Structure formats: C-alpha cells, structure tokens
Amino acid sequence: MRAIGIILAGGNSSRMRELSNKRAIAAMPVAGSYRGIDFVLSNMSNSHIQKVAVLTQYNSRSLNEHLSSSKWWDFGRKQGGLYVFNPTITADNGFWYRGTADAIAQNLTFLRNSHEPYVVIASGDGVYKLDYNKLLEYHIEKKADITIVTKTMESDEDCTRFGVVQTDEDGRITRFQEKPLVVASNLISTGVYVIRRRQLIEMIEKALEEDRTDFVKDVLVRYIDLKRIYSYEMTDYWSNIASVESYYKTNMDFLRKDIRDYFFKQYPDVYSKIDDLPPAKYNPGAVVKNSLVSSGCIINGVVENSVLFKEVYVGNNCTIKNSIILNDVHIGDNTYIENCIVESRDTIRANTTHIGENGEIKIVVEKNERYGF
C-alpha cells in the first residue's frame, strides 16, 4: 500500500479511573486474549501497510513490552517494520508530547525520511476492522485533502466524548465539533485519518510555529473551511474503549456470537502476541455459561456472562456474573463478584462480596499479598 501508518497510543483518560493507573489505554486487555492496539495493528498489516510508527507516552511500559517483537503482526521485515517512538529529550526540545500534533511534530524525521505519498493516522483505542486500501481509494476519488473515518452512533450513545461532524450531500465535512456539550449530530469521528504525507508535514510545521499542539483542534477544525475534508463512513462494528463504561460494553459485546464470528472467524484476522500457556482447566463442579475463558485459567466455581483473561484462578464455591476479570487474578473460595471489573494481578480474599450497584461498574483493586495467607 502507498501509505505509512502512525498510531497515536500515548494518551490517558480520567474516564478509565483506576484502570489507567497501570497501563496506557491502547494496552488495555480486550476479548480475553488481545490488547486494544492489536486491532489497529492488524488493520495496518492486513492493509499491507509495511511501515508503522507507534507514538507512546503515558504508562508505556506494558505497551512497550507487548510491542517488543513485531513478528506477531508481520512487521518483522528488512524494509519498513514497526517503530515505537517515546518522547526524546534533545538539544532543541525538552517536552513530553503535549498533544497529538506535538507527538507527530517531535517525530517529523520519520515522515521526512519516508517515501510513501500517504499517511494513515489512527488511535490505538478503537476496536474495529477496516481495509485502509478502500479508505485510500475513496480519499483519492474525492480529491480530498484529508479524509476522516466516521461512524453513525446509536441515539442512546453519549457522543459528547467524541468529535461530532456534519457533512453535505457529497460527504464533505462542513462542521467539526470536538467533544461538544450539546451534539448537533450522531455522526462521530473514529480518530482515523488519511492525508498526503507532504501536506501533513506542512500542517504540522505550521502548527509547531504557532505553538499549537492538538491535531484535532489545531489542524482539522482550523482547516475545515480551507481544505477539502471528507467523511468515510463505517458501517461495520466499531467501539472505543477510552471509558470504563465503553470498555465494559466492548468486552461484553464479544459474548455475542455474531461479534465473535466477525472478528475471529471472518477474514481478515486479528493478531496478537502469543503467550505459551496451557488451555483452561475446568475442575469437577465448575459451571460456565456464555463466557469467554482464556488460556491458563483454572475454574472451580460458577462463571456466567463474563470475560476471564489469561491465568485467572476461580476458587471453590465462587460465583462470577456479568464481570470482567483481567490477567493473573486469584479469586479466593466463597467469593461473589457481579457487575465488576477486577484489576490484573489482584488477589481477592476468600469469603468476600463485590457488586456493582445501580447500573455502575465497580472496579475492584485489591493490593493483597497473594501468598500472605
């Protein structure tokens, strides 16, 4: 494909509450065995984009470990490959990334040294499948300066946390509101853009001269009347995991057979780093209904409508309902968990109860020593 990829994976969100204390949002576990960034990396690989840069910053250790080998997404190649860029202190710059435009600005050398005519920019917190080749074809057909991938959200969805767009009959974007208090449309930006490489360099250099740091506010919104900015609307599944509620809902969506089949049984595939773990073990008396149970789990109790990530131990007489249990959690005997997200590497003491009430998702973070009792 005649494009390079840039994945913006450095952000933090207060909407994730305690879940973002350990990791970047792009490193959040999804669907049992994946991370959030796996979906956009797989889209890049399946679209034959051979050169991809991941811009990381906040709590990046877990994400960097996940990206330590590029072979899982077929980026282990002589030409191109997977690049991970953290903020770098230089003689001219002593800043962390101050925004998405500043993150690209601090890595302009990567763009200048590339030869592909186009750039696909995507966030690392979207769960979706998309052929970027079709996006590029649409971009060229419309003779657009920038093309934004959009999605029409359901009427009950909170669109105020997204960029909301309005278009004319030809699909050209006439208005872009970034996280408005009152939405004028339910057509939102998914955070995926395609733009000519040289034009992106010029826009970022202009923003840099004026000390502007945000790609949406200081590039897209600013140029909405000056450039031909078009909307490419997605019709298939798309979800953003940058809030506790959306993260919970996204994982619960994978309990639906049609969603699982779409991501895991229909071409193209979704790839991830593989751990060498034994299959899940179900001991006598275990009852599992409509749940995802990952490798390395040992189940002794009852699990219903839940997602269990890798190496979860469920003790005797435990009940887990409508919950997400992250990696390497030890749940003691006689424990009841409902409507919760249990943080990774936690030890839940025996004979305890954790319930998310009044429609709220409870985040369980225990700091118990696993072998202290």
Second form
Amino acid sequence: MRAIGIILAGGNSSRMRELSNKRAIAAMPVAGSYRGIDFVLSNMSNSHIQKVAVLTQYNSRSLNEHLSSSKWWDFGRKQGGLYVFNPTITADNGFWYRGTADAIAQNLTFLRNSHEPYVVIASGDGVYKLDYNKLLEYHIEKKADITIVTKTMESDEDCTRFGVVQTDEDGRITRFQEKPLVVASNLISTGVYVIRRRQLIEMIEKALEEDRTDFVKDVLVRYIDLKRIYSYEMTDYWSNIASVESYYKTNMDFLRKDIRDYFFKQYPDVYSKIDDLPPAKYNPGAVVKNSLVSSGCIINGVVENSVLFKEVYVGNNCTIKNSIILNDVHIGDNTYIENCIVESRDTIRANTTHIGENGEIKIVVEKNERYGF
Amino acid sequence: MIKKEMIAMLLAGGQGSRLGVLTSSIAKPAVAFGGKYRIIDFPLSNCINSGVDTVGVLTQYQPLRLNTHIGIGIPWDLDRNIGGVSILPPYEKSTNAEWYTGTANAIYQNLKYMEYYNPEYVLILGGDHIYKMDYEVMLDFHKSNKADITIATLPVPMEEASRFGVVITDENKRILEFEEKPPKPRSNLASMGIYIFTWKVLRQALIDLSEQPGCDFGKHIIPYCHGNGNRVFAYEYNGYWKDVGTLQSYWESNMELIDIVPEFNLYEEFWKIYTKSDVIPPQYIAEDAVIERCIIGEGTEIYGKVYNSVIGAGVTIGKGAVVRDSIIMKNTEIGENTTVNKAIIAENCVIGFECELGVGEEAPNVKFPKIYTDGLVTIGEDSVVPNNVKIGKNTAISGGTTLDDYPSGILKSGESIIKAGDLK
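Having seen the form predicted on its own, could you now give me the structure of the form predicted in complex with its partner chain?
Up next: the whole complex, starting with the chain shown before.
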C-alpha cells in the first residue's frame, strides 16, 4: 500500500478509572485473547501497510512488552517494520509528548525519511476491522486533503466524549466539535485519518512553530474551512474502549454470535501475540453459560454471561456473573463476583463477595499475595 | 568453524499405520494431540527446553502437514542463525536414489548435515511419544559415564516388560545384554527409543553398516556397537511417557489430560509445550451448553453437551448434540442433536444432524481387527458424515460419505467406509 501508519497509543483517560493505573489504553486486554492495539495493527497489516510507528508515552511498559516482537502482525520484514517511539530527550527537545500533534512533531524524521505518499493515522483503542485501501481510494476520489473515518452512533449513546462532525451532502466536513457539551449530530470521528505525507509534515511544522500541540484542536478544527476535510463513514462494527462503560460493553458484545463471526471467523483475521498456553480445562463443578473462555483457564465453578481472559483460575463453588476477569487471575473457593471487572494478575481471596451495584461496574483490584499452588 | 555440542535428529518419517485412518494422509508425528498440539510438539519442545537448538527432522511419509506445521521453527524458537530446525526429506544422489529404508539408514543418508554442525554428541529421537524430558540431564549422565551410547529407559511393571525391548545392566547401569520382547524378562528397564551417541562412534557405525539393508538402530547399530565393546549405558527416566502408537493408547493418553490433576500436566509454568497456533480467539460456551471434565481449544463454540472429552480449536458442537469420551480435532463440526460416544474425529470433518456415533453391540472390525478396537469410532480428516445415520462401534470412516454408503442409514459395528487416503 502507498501509505505508512502512525498509531497514537500514548493516551490515558480518567474514564478508565483504576484500569489505567498500570497500562496504556491500547494495551487493555480485549475479547479474551487480544489487546486493544491488535485491532489497528491487524488492520494495517491486512491493508498491506508495511511500515508502522506506534507513538506511546503513558505507562507504556505493558504495551512495549506486547509489541516486543513485530512478527505476530507480520511486520518483521526487510522492507518497513514496526517502530515504537517513546519520547526521548534530544539536543533540541526535552519535553514529553505534549499532545498528539507534538508526538508526531517529535518524530517528524520518521515522516520525512519515508517515501510513501500517504499516512494513515489511527488510535490504539478502537475495536473494528477496516481496509484502509478503501479509505485511501475514497480520499483520492474526493480529492480530499484529510479524510476522517466516522461512525454514526446509536441515538442513546453519549457522544460527548468524541469528536462530533457535521458534513454537507458530498461528505465534506463542515463542522467539527471536539468533545462538546452539547452534540450537534451523532456522527462521530473514530480517530482514524488519512492524509498526504507532505501535507501532514507541513501542517505539523506549522503547528510546531506556533507551539500548538493537539492534532484535533490545533490542526483539524483550525483547517476545517481552509482544507477539504472529508468524512468516510464506517457502517460495520466500531467501538472505542476508552471508558470503563464502553470497555465493558465492547467485551460483552463478543458474546453475540454476529460479532464473534465478524471478528473471529470472517477473513481477514485479527492477530495477537501468541502466549503458548494450554487449552482451557473444565473440572467437575464447572458450569459455564453464555461466556467466553480463553486458553490456560481452569474452571471449577459457575460462570455466566462473562468473559474470562487467559489463565484465569476459578475455584470450587464460585459464581461469576456478568463480569470480566482479566489475564492470570486466581479466584479462591466460594467467591461470588457480579458486575465486576477484575484487574489482571490479581488473587481474589476465598469466601469473598464482590458486586457492582446500581448498574455501576465495580473494578476489583486486590493486591493479595498468591500462595503456592 | 561451526561447533554444536549436541544436535538432535528427529525421526518423523513413519506412517504409524496402527493409527488407521488418522494417518491416512498425514504422518504420525503430525497427528493432533491434547486439544491444541501435534505429537511432534513434545520432542521439539523438549529439545529447545533442554538447550538443543539444532534439530534435523527426517520426513518421508506424507510430509505436507508436518512441513507446514514446522515451517522455519518459529513457535519453538528454532529459527536460528546457526542451527535451528531443518527438514530432511530423502533425496536423489548422483549414484542412486533411495527412500529411507530404516531408522539408521535415514540418519546415515544425512551424514553431511551432522558433519556440518561438527557435534560432540548426537541425540536420536522419535516423533511418536508424549513426554517431557530434559535431554541435558541425560547428556550429563552420558558424559559422566564416558559412554559411547546412552539409551533412555523407563522402568515398567515386570508383568508388562515382555511387551518391550528391555536392557539388562550392571550396578553402574552399563548395559550387558538386550532382550527384544522376552517371554521371561530379566529386567524391567524398557528402551524408549531415545539415544545419545558420541558422534565419532555413531559416524563410524553408520559407515560400517551402510550396506546393511533396512539399517535400524535397535536391530543393527546398537547391537553392532555393543559387540564392538563400546560403552553402552542405560539412563533411567522416571516421568510420564506414553507411546501413542495405537488408537487405544492415543485415546487413553488424551483422556488422561482431563483428570483433575493430570499426571502429565500441561499447566506448569516451566517446561512449556510450544506449538504453531493459528487460532487465537477465545472459546464460546452457549447458554444451554453443559461441559463436564473437558479440555477445549481456542475459538471453539459449544452449544451442546460435552462430557469427558478433548476438543480441539475451532470446533463447533451444535445445539442438542451430546459428546462423550471423545476426541474431536481442529475445525470439525458436530451437527445439532447428534450423539457421539467414544469417538476419535480428526480435523476438518463435518458430522451431520441427528446422527448417532458409537452405538449398538460391539463387534470386531472385519477388515482391520487389530487397528479398530475397544469400541472406538475413528473418523479420518476431511470426512463428511451425512445427517440421520447410525454408526456402530469399532468402525472407521474416511472421506466424504453420503447416505448411499450407509445401508438403511446404518454403519454396523465392525464395518469401515474408506473413501479417501491410502487404502490399507
């Protein structure tokens, strides 16, 4: 493909509550066996984008660990590859990434040294499948300067945490509200853009001169009347995991057959790092209903309407309902868990109860020692 | 100059004809095992876990699945700059072209491969056993005895020793005599078919016996070296080791994995077993599903009831279906309301709706009474079973069958339908 990829994975959100204490959102485990960033990386790989830079800053240890090898997404090639750019101190810069535009500005050399004519910019927290070739075709056909991938949200969805756009009948964006208090439409930006590489370099250089640091507020919004910014509307599944509620809902969506078939069975595949875990094991006492179970799990209790990530141990006589149990959690005997997200590598003591009440999802973070077993 | 202390030669060319239709189009080491693995994953993982990073895999019978599985060895970390895994098929030479005619003959034909790595020791492995073993400990034993050959042995119950090749040793574990399937065994140390040779000794023996037709380690090389006065020792291994050469033992060792704390534990953090996994998603267990004592692979969807079974990756078990005491391999579909009792169903099969597998009185298999035993239903890969049929015990099916193949919708106990693969 005639584009390089930039993945903005630096972010943190207070909407993630305790879940972001130990990792970047892009490293959040999703749908049992994946991480948030796997979806965009797989999309890029499947669209034959060969050169991808991941810009990361906040709590990037677990993300870096996940990206320790590029082979899982087929980026381990002589041409191109997967680059992870953390902020560094250089002769002319001593800042962290002060915003998305600044993150790109600090890595302008990567853009300058590439030869591909286009850049696909995407965030690391979207769960979707998209062929960026189709996006680029549309971009060229519309003679656009920037094309933003958009999605019409359900009318009951809270759009105030997104960028909200309005378009004319041709699809050209006429208004862009960034995280508005009152939304003008329910068409939102998914944070995926395509732009000509030289155009991007020019815009970022300009922003840098004026000490502007945010790609949306300081670039997109300001250029809305000057440049041809188009909306490419996605009709298939798209979800963003950057709040506890949407993270919970996105995972629960995978209990639906149509969603599973779309992501798990329809070509192309979503890739992830392989963990070499044994198959899941169901011992006597296991009763599992309408749930996803990942490899390495050992189940001795009741699991209903839940998502178990990898290597979860469910003790005897436990009940887990409507919950998400992240990787490598050990749940002691006689435990009751309902409406919770249990943080990874946790140990839940035997005979305890954890319930998220009043429609609220409870995040369980216990730092108990795990004794030999 | 390249120098490896020990390299491994893995014999993976055998057909494994006692596994019946399971190996009609793949070699035995490529047969699926334990819901996610293939048999060859065990020796390959043992190699890398033991620090042996140069492995030659000798293939001959139906190698396609094996070749695509091993690739360049990435899953086992055997993609190396120097060494790593190499697939060694038989090849044409300027003077002659011959198949591998025996285990030692296969190794002899790859003398150049071994010479290239200039090893001190060569480890000879088979591709048909399930076990975890540290070959480095065995090598230490070999070195401390200044041995020329070390044979890994397993203590078996005395009453069963007559089924094995046993070795008789002195108090220092030096082997004095060999007995092949002795009626009255004098020892219970059975050979596991795993050998460490001091390279010079192996090389000389292979050259000396190069004219021996069907040259075999157990029959020719080891007796020859022993006769020459080489120091041959027995290394005693005391862990789980299972030969999966027959359908019965293959079924049993799969079933042992579902014990609450299995003797062969795949869930230990150290000594991981690696495999090429191309299915990543989690498995889905539906509202009406029942699962008791099972292990289940990635991406599988279960809508029916499954008891005491080993289910591979990407399997679908339809609503109302009941599966008991069975092994179901990758990407196979079991139709709605079908019952499956004590069956081994290989990869990519489609079993129709409302079928009954493994029903009726037991009767010995007519054509292959020694292969299809113990009441098992065995279905080879890519087979199709139409809706509404009954299949008896000790039966075998291979290939796409239609209702016409089942007189009045029944395959009686002891019958076989072989429509694909090498006819046997």
